[in-house]
Amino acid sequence: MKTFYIETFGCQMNTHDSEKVIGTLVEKGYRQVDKVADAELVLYNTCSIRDKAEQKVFHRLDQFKREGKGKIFGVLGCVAQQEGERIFERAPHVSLVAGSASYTKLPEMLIQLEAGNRRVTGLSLHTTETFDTPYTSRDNPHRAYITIIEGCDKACAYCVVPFTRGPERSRTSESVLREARSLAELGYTEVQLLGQNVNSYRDPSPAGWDFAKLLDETGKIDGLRRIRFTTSHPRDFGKSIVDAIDENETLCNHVHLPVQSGSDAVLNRMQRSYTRSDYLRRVEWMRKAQRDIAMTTDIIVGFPGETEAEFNETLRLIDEVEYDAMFIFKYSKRPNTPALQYEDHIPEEEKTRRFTLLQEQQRSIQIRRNARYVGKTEQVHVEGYNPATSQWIGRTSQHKTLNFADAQLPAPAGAETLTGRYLDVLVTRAGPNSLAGQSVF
């Protein structure tokens, strides 16, 4: 049995993606491995997203190659249709390139690769068949993501997503809940729905509908207890969305709305498409929702041009909506993209002065919001065990971590018993990053 080892690195996308590549490769007849040496064919999928990140993939490949002769090897993913052909220059014992839109011709391009061909790629992004991969093997059996729109069409200044993942295109509604209720039958409790800008997803078959309807039907699906959805746009965040949460329980309470940053004329810079008090009446629609919408975000500090003015509108954005945690980065420079253009870019140092400013402010902020669940009952999806605290791992509708104690099954013994469980546990401690208690009988 010819063997494969595989490499992932970056979002939830690349980590759905990887899990389509391992489905097709053991489908036909291949068996992963976990460490290099022991495959014949070896596989980076490869994420963009930051300054670097090609240097980085070539490092890792020199690496590869070091550890032994005879290997075929392939970058997938964002730095592979970032790059293209020029990775057969730069690594010449590389024999596939292809990006995440191509991973349908994936069996097509084996055939290659076992032919003696080292130049195989796989670099359109004109492709209807994105989300029509029709082997998957997923790592977890309790949780699964489902793409359900590909690309992007924002033109934000400083991202390279348009280039390596290419226009938005969503797919039906049908195959979406077709997988989806698949999913639910196989016994997987929660599902996540991807993509970009998942919000931006418009059904091209002719039911036409949009990302809150698809929300609410995927949502009453029998056997699914949990709906999760990444990343979304503001610009395309409609009050319905909200609606739709608040009634249909089954999907989670929780919005992750990447403002970026509080400055309108940043904003503009960066082409965001929306305004400060755009974002704050999204902000509003969840805030006075029945249930309690823990929201989460993206900053970028130091992006070209961002005066210390502009920078403490961001500081006080934090102040006003309270956000439950947030993901902080630091600008970084990518090709392709209208940034690299701009003039006055931020030193390194004041990024990182910025940054920690932004951590200490937020840090306080969770430690503030997460108190307010100690007393109180939630459910958690359970999702292991960790021996070197002696508790189990949950997390609740909101997407908070719960690290808790089990009288009756208190040892790691119990893990096939409690994992993919859902139970109720009682908060009695409270943390900036997680909460902890212990499981209500």
Ligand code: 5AD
Contents of the next structure:
Amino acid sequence: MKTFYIETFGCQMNTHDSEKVIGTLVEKGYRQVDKVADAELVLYNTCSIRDKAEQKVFHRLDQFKREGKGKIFGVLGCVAQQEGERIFERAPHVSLVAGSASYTKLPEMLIQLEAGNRRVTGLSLHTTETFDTPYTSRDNPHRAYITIIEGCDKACAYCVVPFTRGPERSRTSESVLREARSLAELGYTEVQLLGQNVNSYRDPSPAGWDFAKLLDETGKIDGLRRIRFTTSHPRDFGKSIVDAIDENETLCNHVHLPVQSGSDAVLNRMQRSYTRSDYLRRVEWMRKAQRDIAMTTDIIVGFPGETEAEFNETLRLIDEVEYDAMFIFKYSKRPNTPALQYEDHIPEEEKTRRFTLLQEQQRSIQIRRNARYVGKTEQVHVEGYNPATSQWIGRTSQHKTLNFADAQLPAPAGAETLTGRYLDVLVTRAGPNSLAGQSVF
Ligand code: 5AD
Ligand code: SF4
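Can you swap the form predicted on its own for the form predicted together with this ligand?
The complete assembly is shown below, putting the previous chain first.
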């Protein structure tokens, strides 16, 4: 029996790619092991979105080398695509370098590796294919990812993704729905539709569905109780998505809509192709919806040339929108991206100052927003148990963490667990990052 070990970094797309890579390998007769030492094939699925990703990858590859002689090493994902054959020069023990746009060729690449070829690459970005597998390895028996669109056709000035994941290509609605139905039959109740930009989903089959239609139809599948999606690009985010959420309770009332900056001048330099007011119009659709839609976002501080006044516009925007949660990133230079050539890069200390200011302001917004739930009953999907706090961990439709005590099952007992169940929980306390409560019967 051939064995493999895989380590994964990055976004949900990467995590899900690894699930499909594992599925492909298992189908080809490999067995997954959880220690490098026990594996014949060692795979590293990498992310290059920020920071010194390349250095970290080479450092980890060196560690792998020390951990195992005579093994076959492979680098997958965004750093593989970005660095390409340079990886063979800097880490000669590596035999496989493949970006996500080449994973459909993984079975062929495995055959070449097994035949003793020590320089196998999958680096072409010219593809119309999506990575569909007959078998996907999923650890969680309740929640599952489904890819609906791969790649990205946008050209945000800071972003490596268009260079690492290839052009946009959508799966047919038929194959997405088939996968969703089969997951429901297997007992999954929550699915998350994935893509770099789900809003530009376009069914390649004659049905020609857009994303809102796909969402709506997925939401009607028997057995599925929660449908999530990520990630959205404001430019392509239509009102029909808000309408679909309003009309279909199984679609979660949470939208992650990365704004990146509250300043038109910065948005323009970022090549985001929307203005602050375009963005706020979308926020208004959500605020006017029947359902209480939670909104979360991503913000980059210290983009090249960002002035104090421009940064202040971001502070004002977040006061106006009142997000439920926010991911803040300090701008980081990425290879090949247009912003690398921009002037006026912001010093690191200044990025940190802006990061902290934004974080503090958002913290008080979250305290205020979360306080609204105290005294209300929320339905949670139970994710697990935290022995450190002796509490169950639940997630609301709005994607808020709600930790709770359960009088009937205060802790897991043998095979008895609440994980995977849907329970009503009375919220008794609220903090900036989570809610706490007691299940009700
Ligand atoms: N520097 C900092 N943050 C970045 N992001 C993407 N590229 C960069 C970069 N070069 C952030 C964006 C995006 C999130 C996934 O990562 O906010 O929405
Ligand atoms: Fe990282 Fe972006 Fe690649 Fe995801 S798509 S793994 S976030 S670089």
